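Consider the single chain below, provided in structure tokens and representing the form predicted on its own.
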Amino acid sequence: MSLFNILNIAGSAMTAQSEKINIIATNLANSESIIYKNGKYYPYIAKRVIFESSNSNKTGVGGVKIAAIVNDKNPIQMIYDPNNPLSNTKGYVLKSNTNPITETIDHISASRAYQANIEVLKTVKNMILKTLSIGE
């Protein structure tokens, strides 16, 4: 494996983690959103990013790519609030399944993974520079 393959792998991981951070930010921003569709109100449903390995060459060495962005399977919350204008006949309001604690933990994890890949890039850059200076 050449050093340039390592750059491609770290770059693909940074791209994937960046997309995950964007999805987390979207989930947090829309956690209180209500969508009006077909005459009914629906809460925002959180999204999750699914990663997969991308083997781009014959060596089996690849990077990371986003396989899919799917809806979170956690159940939608039902909050009893009979004074809310969006409540149903029993007084319940549907709320998003976004959990701010889970989103925050996922954000920290994705940020750390992004930072780790930056360190990989810095290390490879230093190794390439050292290699170029051998002949001097």
Second form
Amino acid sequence: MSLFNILNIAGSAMTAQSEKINIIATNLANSESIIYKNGKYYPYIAKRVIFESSNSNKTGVGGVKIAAIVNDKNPIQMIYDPNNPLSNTKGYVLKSNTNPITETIDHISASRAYQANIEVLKTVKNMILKTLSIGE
Amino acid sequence: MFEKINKMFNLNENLLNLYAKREEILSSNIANSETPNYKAMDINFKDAFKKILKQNNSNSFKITLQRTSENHLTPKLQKNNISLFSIEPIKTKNIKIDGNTVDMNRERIEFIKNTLKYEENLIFIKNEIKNIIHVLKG
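Output the form predicted together with the partner chain next; the form predicted on its own has already been displayed.
Below is the whole assembly, all chains and molecules, this chain first.
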């Protein structure tokens, strides 16, 4: 029944959007983080979520799934701070490429999309209940 | 007699199926509003309704049965299969940078419209059932 399928579609979109919000929160929280790997210190690289349509049939109708979580391609900032113990020989420190403005805007759009899907769920639930009450 | 009652509900039943399918497509559009390269889809309502009317006017009412053995008889299949609505991408000039063509305003409004039409049809069916019950009770 296609009405139940809508619940799956909206649900998949909600999962995808909340995962996006999760990644955004990670990016914002780690904007000052340093990662220690192989005896060296690296700044945190922001992550981006890529969505993909998960259509099982040929029609192209279907939910969303997360295709990949990739590193942000923005350049890493270099800040002159010779007093910092992590600075290199010239006195520069590498800082994370997280951009708080981009993250905030992405967060707003993701939560709006999430809300839109909740509206869809509510409407469809009402439709199913009304359909079940035929003949009463 | 039951055939007649069946026919009474036939049009509304097919319409409900059409609206439910369209609801699915619209919700898929809303869900994929941020998916790169997703093309917004829709049913061509005019063609779909024509198909339904055609099937409704043809008198033969057939149910397809599953054949599990070679010895089963094959019923003559009708050409017009209602479940095959033609789903097409919407033609629009409003394409985002990532190739996505979903217009959220349009989708939300169409979604609400479609829901109301579905519920309107449900009420028609309810009233028909009421009428039948009136006749039966006398």
